[in-house]
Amino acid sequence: MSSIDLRSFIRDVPDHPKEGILFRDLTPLLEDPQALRAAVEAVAEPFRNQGIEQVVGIESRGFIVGAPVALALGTGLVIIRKAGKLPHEVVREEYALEYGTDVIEMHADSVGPGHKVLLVDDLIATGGTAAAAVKLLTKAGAEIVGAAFLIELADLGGRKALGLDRVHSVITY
């Protein structure tokens, strides 16, 4: 494991996107090649030699983290997007937001019964979108080996919302 302090590459942005929210900005980490390499390795490492067949990234920063993790694990990348963004036949999952609902989708032929997958995103907070992704993958018959996040906001309880045995986060606040 790298000796790079990845936390030092996360920029705190107060009152973004609205007052009272402290945004954890990972763009400085993405811009530094050594930090990015160390972060990808730290996300992927616990899942090496686990028979992962696909990494599943959640829109949109999950694509940024998920793609190099997929390469590190020798797999492809399945993408989960907001409704209406994918061009082929999709499966979908509706989930509750604080006010209203949202929908995520993936291509119907991306993951099938028994496929061993790793769910990846940049950050887990309340876990709503990731929990919807878990439901979507479960409905498709996938075997979810675990979920991995670069950043976890532990006080918001997102890990519990997933209902998975293996949830890995690299940096915890």
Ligand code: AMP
Second form
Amino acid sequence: MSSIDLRSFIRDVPDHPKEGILFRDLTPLLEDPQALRAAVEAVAEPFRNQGIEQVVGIESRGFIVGAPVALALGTGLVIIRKAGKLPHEVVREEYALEYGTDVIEMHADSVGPGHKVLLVDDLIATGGTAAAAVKLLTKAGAEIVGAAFLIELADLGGRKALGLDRVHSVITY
Ligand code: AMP
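Output block for the form predicted in complex with the ligand, input the form predicted alone:
Below is the entire complex, every chain and molecule, led by the chain shown above.
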């Protein structure tokens, strides 16, 4: 285990992007070489030697965490994007927001039946986004070994929404 206090690199920004939200800003962590390396290691660690074939990152901060985690695990990176961004044939999943709905997409040929994948994002709050990604990957036939997050807002109960056996987070609030 690294002795670096990763939590001290997360900046709390009250009332962003709107009143009442305490935003957990990870840019100070990204900007520090030791903290960045330790954070990537800590996200990847439980999933070493588990036969993971692809890391799946969710737009957009999930890409920042997902790409180095894929390198750490020796896998490639699959990206799940907001609607309309991916150029080739996609599979899509619509999910509920506080007001209205949103859509995420993945290339239809990114993940094959039985592929062992690890879902990665920067932060899990309500779990709505990650749960939609789980549905998308399940539709594609993937075997989701687990989900890994740098930050978990535990009070919001997001991990339950995923319905996965293994949900890993490094910094919990
Ligand atoms: P959710 O679908 O509620 O789990 O939230 C998904 C995404 O929203 C996360 O990947 C974060 O990028 C962002 N997010 C939600 N709440 C916060 C917060 N308090 N601080 C920073 N980012 C957040």
